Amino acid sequence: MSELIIDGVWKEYGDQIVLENVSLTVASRAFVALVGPSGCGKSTFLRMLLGQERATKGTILIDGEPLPSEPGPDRGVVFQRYSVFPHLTVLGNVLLGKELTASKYKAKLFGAARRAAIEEARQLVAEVGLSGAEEKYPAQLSGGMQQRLALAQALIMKPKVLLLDEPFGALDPGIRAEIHTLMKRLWHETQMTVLMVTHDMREAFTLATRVVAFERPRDRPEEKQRYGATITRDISIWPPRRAGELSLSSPDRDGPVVLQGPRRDDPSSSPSGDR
């Protein structure tokens, strides 16, 4: 289970508020799509779940539970910019986080531990579409590759709650729609709860099963620092699209689908390279 359900949260900085009485109950395994104007606090309200900032009023409880203070593996989180480590290959990166687990400070695994956690991340490389990149380093990979490693980086965690802080805004129409189709796959084949901030709202209307607009009511000049936003819409997406079942009206749009043949954003499938 993952249910959210945040009551009468407010954010302030000082004498700003940036978000004012935001109640929102998310059911666990819905995918909601946070949409809104620049500046009204979407990202804001993802970091306060993802335990980055603590909501100034108001509660937010994880199935039942007040959430944790601090960021923690059951809740996993994508940024628009690539948030891979340099450093490391894809199957580094995408081992990381057991090994941190495993040991806070040597961030090391042995033995069959370490096989075992080695063999699910090539598992879950292979079911973002990486196959055949594990040594690569990610100055080696294309925009869109990079974004599959940073979900897989997020998915090896197994986390309740995936929070998407406008992930695919970066990528060109093409590649998005791919990703978009893969997004589509986790969602129906995991038991993780979606939330993503975006500013597209065709991508909104593609994926989600809500769509929750974020609003300031009040935004003449004098009133920004003393009114916050709100949510002012929330709307059910018709038929209603359901984790793991196929739909009957529309199951070519969204029904659990699989991804076959190579990646346009794989350089190696392109002369260009879609870099």
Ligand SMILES: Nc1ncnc2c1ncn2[C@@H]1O[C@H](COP(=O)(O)OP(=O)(O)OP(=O)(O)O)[C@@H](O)[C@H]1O
The other form holds:
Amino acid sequence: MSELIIDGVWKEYGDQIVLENVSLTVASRAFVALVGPSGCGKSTFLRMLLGQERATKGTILIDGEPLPSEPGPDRGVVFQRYSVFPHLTVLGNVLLGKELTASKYKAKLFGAARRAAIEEARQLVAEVGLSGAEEKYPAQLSGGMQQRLALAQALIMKPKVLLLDEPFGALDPGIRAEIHTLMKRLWHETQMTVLMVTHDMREAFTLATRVVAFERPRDRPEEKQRYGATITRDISIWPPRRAGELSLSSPDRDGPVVLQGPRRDDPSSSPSGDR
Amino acid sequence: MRWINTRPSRGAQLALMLLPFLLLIAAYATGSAARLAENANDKLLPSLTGFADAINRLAFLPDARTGDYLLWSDTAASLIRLFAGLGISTVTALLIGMIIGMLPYLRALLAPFVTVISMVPPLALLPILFIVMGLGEASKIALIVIGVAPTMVRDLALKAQELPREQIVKAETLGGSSWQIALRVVLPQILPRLITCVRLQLGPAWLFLIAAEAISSDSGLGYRIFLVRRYLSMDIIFPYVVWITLLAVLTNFVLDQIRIAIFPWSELEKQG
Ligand SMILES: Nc1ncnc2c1ncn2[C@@H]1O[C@H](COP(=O)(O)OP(=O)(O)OP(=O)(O)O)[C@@H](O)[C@H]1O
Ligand SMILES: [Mg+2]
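Having seen the form predicted on its own, please provide the structure of the form predicted in complex with the ligand.
Next comes the full complex, this chain leading.
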């Protein structure tokens, strides 16, 4: 269970009001796409849900409890950039969450515990299509592979809520379609609620159960400072998508996806993979 | 083709690299020959054979008075001081730099203080060090530490602060505590920078070492140079200067190779 209730939230930076009176209830296991013009405060909104930033006014509840005031393992995140650790290999990146949770002082696992964690990490790495690249460093991966790695890294924590900030913005259409299938499958298979910021309407409507638009109702230059953005549209996809369930009307649209053939930027087929 | 796009081949690169050095030696040899032709007892620009003599005397024959091989005993004395000073500075910089870079409270407490300390001219403190710590090794090592540590602390603190906020937040969502994030995320990423930082501080470290040895010492490369200055022994001073330069160049190179060997990813980042 992971219901989010956002009630009357305002965010101001100094004199500038960025978000005003945002209220939103996100059901458990929903997949919400957040869209809106650049600079309207989508990332700010996500950062507040993450606990990286505090709301100026209003409350955010997760499962009925006030949101913790700092980021924690119950909320996973994939940023647009800098989401993976450049000093760790692919396997090391995915393993890190396990190590931090299990070993308080050394933050490293040894022996049987380590082997078990590696096994789990390898499975996840394979799941996002990176098997074969376990020993590579992020600098040796393409942008798409790095984002899939960031996803695997977040998923090993089994977060209640997954927050994605334009995670696939920089990818070419082919790779993006592959990541979409992956994303859909993961959403069906896991228990998490997903909030994803995107500029791509098509992405929003292919993945989400609900599309929420932020906009500034008043956007004249002299009003920019004093009025923030708020939710102007809230569209539920119809017929409804439900996590883990096939849609009756069009099974191939929402069904757990079966992968066919190798993916375009699989390490085995990628020239940049063996640099 | 534009000049900015023309590149030397490997052979040309090697030749170009050696050229300035050869020119320098040639210029010296001509200058020295001209002066010696005028006055065979000229001490200012000794001939290359003069250098060979002096090097032989200092490196391979025991000193008449002490029985030491002077070049080696001087080198050992200097390097011990240098590396002791750099070692202490490195550990200090790592600890304080990380604390300043990561913890806002301690940053508020320490960052302005370190900035002010780094502005104190170290050589102006040398008399105080001699008075307080005596003329022994401690005051020389302390001078190196005072001279290079504050800069290193500031550099590492900046580097730790420069890590993208996203990375730290990500580590928090992976369940990391402050200590764990310091250990697994920040420390490994600033260690390569620490090595680079030591390389950049080699020059200042040698400067402070030689200054301290020149003023008060009974061994060391700087001591020897300033001792023989009284007899205008250019045949000793020049080789010592070259030797010090070589030691510094070698340390610089070895440190960089160590960085690449231990942190291969830091080299990948640079290319990427
Ligand atoms: N730390 C900050 N201090 C001051 N102003 C900020 C800060 N962070 C964001 N802002 C302001 O808040 C507004 C919203 O920024 P935000 O990054 O949330 O936009 P966004 O909707 O994510 O835009 P984009 O789609 O381009 O990523 C911007 O006008 C920005 O100037
Ligand atoms: Mg944004």
